[in-house]
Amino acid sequence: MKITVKRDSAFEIYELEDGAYTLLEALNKIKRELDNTLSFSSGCRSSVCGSCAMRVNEKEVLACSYKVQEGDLIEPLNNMPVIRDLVVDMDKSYEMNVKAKAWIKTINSEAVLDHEAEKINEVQSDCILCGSCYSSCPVYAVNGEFLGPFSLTRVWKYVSDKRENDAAEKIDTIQTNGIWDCTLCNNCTVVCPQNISSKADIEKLRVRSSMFGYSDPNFGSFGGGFDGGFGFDGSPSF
């Protein structure tokens, strides 16, 4: 079974006895028997800390549940500066966290969290930072300083938190290089592998921000724009 990796500078071609292998277990044994200067990030080789996340044939994926297949090609994530082969530099991508103010504000310490409550914001909160979402998102390509779409995920979970007692400035905040920007291709959705839809929680907070005021800018000139929660063909988007 052969695999191609691409290095820094080139595309290397490696040869594998076959076998049932995850991504993660080939790179490792390449490691060990084949070339000792690939570099590549791993964790906890369950699917949990998302270190492991690269590209297997143009789609993002974690190494360590992917199954390596003959004629397989494995690059870096996209959107983020390469430190060495397989290993990205992910501070930018984090530093939207920041920039989108993705955290609990001010506390409401009189709000009750119930189950119904917590089954509210449950999915975003398993979010594992892996940056695929991001590798994926297309918006880098024209807006580098889009917020993308595990910072926005993270603040609708802060903005539903019936313990935020100051969704507002989130939904300020979000207004530039955020929610309008996003093209809505749900490729965020389809590498998550904790299957999360950052587009769903995108439309959500586009929703949320018609009801502070807010319209879709790239509609303003039309007249028309998201009012009342509808989503482009009229009917709600979630």
The other form holds:
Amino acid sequence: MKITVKRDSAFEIYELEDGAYTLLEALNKIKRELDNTLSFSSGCRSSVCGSCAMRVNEKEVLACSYKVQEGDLIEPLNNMPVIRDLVVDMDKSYEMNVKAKAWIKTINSEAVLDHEAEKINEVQSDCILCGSCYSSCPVYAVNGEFLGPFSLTRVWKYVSDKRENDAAEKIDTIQTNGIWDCTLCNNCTVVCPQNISSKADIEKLRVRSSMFGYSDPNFGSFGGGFDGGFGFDGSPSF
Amino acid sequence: MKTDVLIIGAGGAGLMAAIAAKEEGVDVLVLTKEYPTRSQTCMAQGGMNAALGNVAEDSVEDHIQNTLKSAHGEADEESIRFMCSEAINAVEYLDSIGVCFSRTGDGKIAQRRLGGASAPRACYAQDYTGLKILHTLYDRANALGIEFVNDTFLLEVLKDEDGNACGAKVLDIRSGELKTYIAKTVILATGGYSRIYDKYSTNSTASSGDGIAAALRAGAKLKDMEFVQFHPTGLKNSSILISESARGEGGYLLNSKGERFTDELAPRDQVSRAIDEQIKKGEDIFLDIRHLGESFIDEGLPQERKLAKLYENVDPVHDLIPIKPVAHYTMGGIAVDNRSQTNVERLYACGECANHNVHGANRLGGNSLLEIVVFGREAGRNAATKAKEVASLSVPAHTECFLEKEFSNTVDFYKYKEKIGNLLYNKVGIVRKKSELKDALEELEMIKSLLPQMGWSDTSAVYNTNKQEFLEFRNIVEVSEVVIQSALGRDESCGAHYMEAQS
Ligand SMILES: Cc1cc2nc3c(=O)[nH]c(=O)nc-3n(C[C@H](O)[C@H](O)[C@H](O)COP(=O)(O)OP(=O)(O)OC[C@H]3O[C@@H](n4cnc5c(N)ncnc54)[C@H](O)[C@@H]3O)c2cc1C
Ligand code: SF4
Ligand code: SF4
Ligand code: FES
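I have the form predicted on its own already, so could you send the form predicted in complex with the partner chain?
In what comes next, the whole complex appears, and the chain from above leads the way.
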């Protein structure tokens, strides 16, 4: 079978044996036997480290869990600088977790987590930071400062954690370039290899934000809202 | 580039060290050849031991005794006592920073039994214990403002004129530049070396023993390098791990005739040997979980079904899973004292690359995640305390740079990487013979002598993974040499090092 790989210089076609194997195995074969210069990243080979996310026929996949097929077109992730071939620079996207303050701020050691509480953010904590959602998100194409799907999912993970005593700072932080900028297009959900829906998490964060007195700035002219009622004046603290 | 504490490696051990050092109030910089969340720690599924006694009676003393027994007399009781006693604090700490451990009905952290434990002791987060611990530690490191430099490959540990570690020489993978980092203390947390077995390993491709080889070149002592743990159930083609829980839940091991041939729940080394014996008789070996039923498999072992389908093209609900034992965990590593300090002043080590004398000849499932948290923190604290005592940064003495040597690149190192894997698996594997170990050493020395004829053919400076893989290959050669020499140095069978009597 033949596959095409988008390299720095040009699209390159490689001829491979037919068979049912993963794209990562195919790339390794190319690297070791056909072309030492092909660059890509991998690690676990078992879909849990997030290293090998790339696009096949314009859809984000993990190379180690995708069975390569005749005629496939392989490209690097979108919305991040390409360092070389299929390797992208994720520093800036990782930095979104820092900007979004995705961590526990103050711990409530009294909180008891039961089964139900455990399920609230179980799926969100399955995120492998592969960047597929980031690559698929149309908002990044126009706004590089958008906090984006994986970091907002991570914020929801911590905001929904019963052990977090002080979610306000995180809620404040995600008002700008955050939850209201998302178009709810659902692309991120479709491509996530871990079945996470960042879109759904963003919706939950919107509801939580309104409980903190924020309202959708896109409907700002309606005035109203919850101001004051929750002992919080809603003014961002940064 | 300068800092107080320089940490190399950002798996569970490196991150824990960074957090602990930062909390001591010193400057910390972490270098990693990947991104932190891509470290192999994310692959751990089973769990992390702590005698919480949440689901059945348990005690720290039992944890200590189980660990000592499994170590076959090759570990240090004081270190084990320390680790097992700290386990409860360690889990409490992880819980407090947001690790989503699975819970019991009454809201306690759930626990399950892994091999060799007298009680259900492993705290877990579904099938993703390592992933969730690693990511949460990373988030905590972010909260503390710890600085990371990703895509940076450790070449050499640097020392000053007095022999103190004082920094590292690295390759910036993105630009291809060689860089020097200067620090008051250095911590190595670069992970294990199971990838010397190449395709016969469950490990991440990054586990090539880089830090261990660099430590050795810097004069650090290594210990117990012959102790390599083989996991009985790697998938036959890809060596991807099928978790021990498949046997724990009632899975059978069968040979080609459909016969069971061993106690599936015996310790890993015993089961691996039983399988090896069958394979040497020409049998194919399978894991059979069909009798557990589809709904049970989907509920209890979803990850295993997914992995078997994807990587072996079989559906365990209807088919047998072809398996073989493969290298999984390396007990040996850089020798450290109970302050995580190596014999090189100001050089510390923690995690799978270090040998804290807690696993001896055989590691218990669930004790590695525990080790990286407990000793990662110790290494971070001690290196920070030491850094505060060091008045000023020193100047590194000259070290020879491997990359500046002549390489004719007429011999393909990828072929030899595979050869070393086969050689080690066949002659330095589950069952060893003195004569075969000698053959293996001879062959390895031959391969080592070919290094100058190898090299990299990709000439680009930017993200040259061909060059990086060659650097890893060099470390694989050096570490393999020590593994074989250590194996030759131990005549008796002990734990994972099993010697067959010569006939
Ligand atoms: C499939 C699998 C399942 C497992 N399950 C369990 C389990 O259930 N319970 C348990 O206790 N243990 C388990 N283990 C073992 C455990 O996961 C590891 O021992 C542990 O995670 C090692 O952590 P570490 O921090 O020492 O190293 P790693 O997580 O391997 O991290 C090493 C770090 O060093 C960096 N590095 C390496 N070389 C260089 C270099 N040259 N330059 C710069 N940086 C470098 C890497 O980028 C990485 O950041 C499992 C292991 C595997 C493979
Ligand atoms: S949310 Fe899903 S797609 Fe996005 S980084 Fe995490 S695992 Fe990848
Ligand atoms: S739903 Fe929102 S976050 Fe997800 S891809 Fe669309 S715009 Fe981006
Ligand atoms: S190599 Fe880890 S996700 Fe593919």
